[in-house]
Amino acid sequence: MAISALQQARAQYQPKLPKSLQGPVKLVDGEKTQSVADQAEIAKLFPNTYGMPLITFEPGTEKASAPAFNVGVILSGGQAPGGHNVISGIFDGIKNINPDSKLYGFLGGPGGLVDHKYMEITAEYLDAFRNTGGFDIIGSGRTKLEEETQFDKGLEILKKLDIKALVIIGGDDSNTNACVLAEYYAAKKTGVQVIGCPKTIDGDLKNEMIETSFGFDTAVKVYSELIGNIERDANSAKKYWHFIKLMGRSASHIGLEAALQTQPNITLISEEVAEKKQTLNEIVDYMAGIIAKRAANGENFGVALIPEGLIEFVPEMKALIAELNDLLAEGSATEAEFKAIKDEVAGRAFIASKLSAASAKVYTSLPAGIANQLSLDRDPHGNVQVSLIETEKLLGEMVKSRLAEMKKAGEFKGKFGTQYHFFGYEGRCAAPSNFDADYCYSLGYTASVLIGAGKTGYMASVRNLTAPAADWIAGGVPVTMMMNMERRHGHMKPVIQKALVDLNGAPFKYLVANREKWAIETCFVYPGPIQYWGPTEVCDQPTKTLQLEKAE
């Protein structure tokens, strides 16, 4: 197999561990937990998990002696840098407790386990994916692990391995997937023990325990790179404004991030949006009045950044889509009538009648590709499809019309040209950066650690990630800590509870202080491509999010 410079350099990095996991370890049990809300709820669904204290490990004295053990290990949802990482170290971990342990790979994610897809991760496999990006070890999927039938189906492959302990990387959904099952098989004595380990780019799997999703410092840091690519062109060439789309459905973490690595002119937060109601004018007068400043300057240039799930963060939108998606459910008679319309004009006034006069007003308002695509693209469950809305697109129409009507009362003198991007593919599978080698090290490390301990219940965390990596604390935290109830499907179901952007977080009052002088200025600033080698304060930096959060 052929490898690049950079990748056969990178086999050769060693990432750095937490002081207390380069030797013997020391487990020490803290006050017992209770989950973020709905306590009585929650302990009453996981009676054999719920409660359990939080662990902290510290250097040890000795070496205990150990039997050989199998663990399992599945990568669950969306790639993100540094899950190689993790998977290292569980394995180095577990042969470390005793070197006839082996690791059992699930193939393409939690379907492997109900499937019996698998194999074994070798050291001489192994070796070829440390340092790297991407799921490609063993692969990747979206199966959801919430039936029973599953559990049982899993259980008996993990009996035939002699598999000790079953370890799922993934987010918030998939964590809960495992606390579900540590809990099932808790309370069928089966002696399989689960370990979770939070990943996400989207960096919306955070609390107190678990300062950051491993991969966000990665995707963030290719798309700042990006990003500060486009600002220097549009610096250069001074005639574009760059709407950039960014990965993140539900949080605004990465817009957040990628604005403070590179001071563009104007970032929308959705979970601003949200809480100060705006309607899709008042952004677009926001827009416009922004654009219109800078071209008194004689500046018709500049990059705003857009949050993937901005348009479900909009009220109005947000009433629209729910709207829609009983309107257009399958199998309504509305949904046969709308079908048999072959002419796109006459379609969307078919809609625009059987909408109410709030959400119709909307509709007629969009342009033409927008409302045809939210009256079109429905997913396997009747949906929008919002991830497929080029809401970067809607936006650069909706204040190229607002211009125009600027330009006539005299309020706009300058150009307007637009160029549209959408990063989100580029950085889920990028090289990991030093600070995401480590961290994702240290966490697969803690698992094995956790699982020698016998745990079960538990997520791996890693904190006080702004110190350097021998100062940091590895433990474990019961995932039943993190879970609130929440209706998914028309059920009240337990979740881990999703972290949005904080609006009174250090983080966003930062943008909030500078926004406005980025807005009109051209602070540019030009992170450049991910170092591997160097001095540490280029090298080994974490987020400007945790930076600031540390500093609180």
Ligand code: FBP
Second form
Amino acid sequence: MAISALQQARAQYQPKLPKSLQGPVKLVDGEKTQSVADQAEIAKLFPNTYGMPLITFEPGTEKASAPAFNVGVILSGGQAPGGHNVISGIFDGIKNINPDSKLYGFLGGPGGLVDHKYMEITAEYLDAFRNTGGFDIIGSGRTKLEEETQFDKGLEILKKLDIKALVIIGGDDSNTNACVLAEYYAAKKTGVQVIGCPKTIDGDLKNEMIETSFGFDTAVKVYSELIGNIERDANSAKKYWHFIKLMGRSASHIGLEAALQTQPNITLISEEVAEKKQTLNEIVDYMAGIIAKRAANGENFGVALIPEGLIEFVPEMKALIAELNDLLAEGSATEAEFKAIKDEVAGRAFIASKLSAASAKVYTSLPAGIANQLSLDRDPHGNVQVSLIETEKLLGEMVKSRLAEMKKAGEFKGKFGTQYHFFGYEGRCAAPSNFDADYCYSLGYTASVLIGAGKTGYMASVRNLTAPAADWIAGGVPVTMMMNMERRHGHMKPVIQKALVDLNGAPFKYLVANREKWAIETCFVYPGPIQYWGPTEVCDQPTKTLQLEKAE
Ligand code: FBP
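Could you please show the structure of the form predicted together with the ligand, as a counterpart to the form predicted alone just displayed?
Every chain and every other molecule in the complex is listed next, the one we just looked at coming first.
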């Protein structure tokens, strides 16, 4: 198979490990833990895995050795750069404990465990994937592991393959489910351990013990390169406003980090929109105001960053979406009546007639294309798929109308031409940055040590990430420690608390302190492509988010 020159050279890269993992490892138990909230309920739901101590690794004197054992691994959910290095870390870690240990990969995500689809990951097979992006080594999937029948089906194959431990590499929901599985297998005394690893480009799986999820660093660096290139194009041609939507689902961490790296003119942060209870018109006024001010300075160009989940955070849109979800629920009479209407204008009028007065007003004020997307694009659960809604175009069209009104009133004398972009998939499988290559390998290696020590219900944790890799602190954090109770699909459930952008945190405050200047003046920064070789300040920098948080 042909591989690129970069891939060939990158295959030789030996990821860096923290000092504590470079030789024999000593496990040091810390304080007993409790969940971030709802302690009594969570303790009751997880009698076997609640309250366990934090674990920190230190350099030890005795090399761990054990009879050969088998481990299974699952990649769950959206791709994130570095997943292959987590697997490499697990592989090298378990072979270090006993060279006859084996690693099995379940294929296509959690569904592979339930459907007994697996492969053995051999040294030869793995070598082609070291330091590469993607999840194609075993594939990923979004099947949720939630039902006891799935756990039992999984156990059959784990027992058949004599697997001692399962590593689940996933986001907050997958790690929540990993913990439920750990508890279930512990309660049934199956002898199967479950360990989690924090993955997601969205950056919303983070807390005191998990400083960042893997993949965030590389993905945002890729988007920042592209944004920087667009900024330079905008500043060269001086004729377009680029509206760029960025992945990240509900959280705006990606948009915030990309803004810190590239200093665009406008950065919307969903969490701020929610906090200020901003309406769509207020957001549009804010954007149009900046565009008019720049136009007054003769600058009819700029760059605006828009988080993927924005519209869910605009209270009036949230209410409208909720009403539409109910109204158009699969199998409902209204849905059937609506589907029978072939004319789009009549269809929109029909929907408007069924909505509350407030939601009807918002719905009819939307550009026709967006109103159609809201009523047509639904997921298998009957929900509007907000990620498919072209928020960047919605805002572009609304800003255009607003600027036309301002022109009539003599408040805008410039020109407004737009280009639209959506960056997400471009970054999810990029070759991991040195940071992610090292971080992921360390996470995988950490998981192997936790397995060797017989732990279950833990997430691999590697901290102190703004220091050189040798000084990173590795260990384990009980997953129950990150949990609280939340309402999901009408029921209260224990889940890992999602970390949205903290409006009191240093990264957001930095944006606020600078955004007026960045809006009017042209302060673009062009980060360029990720570098793998060269000066450490170019190749090994962690994200600005991590650096600002650390300096707090
Ligand atoms: P995870 O939370 O599973 O890591 O996925 C994140 C993400 O990349 C989001 O940013 C995006 O909204 C979503 O996946 C897209 O999902 P899909 O790959 O199913 O289109």
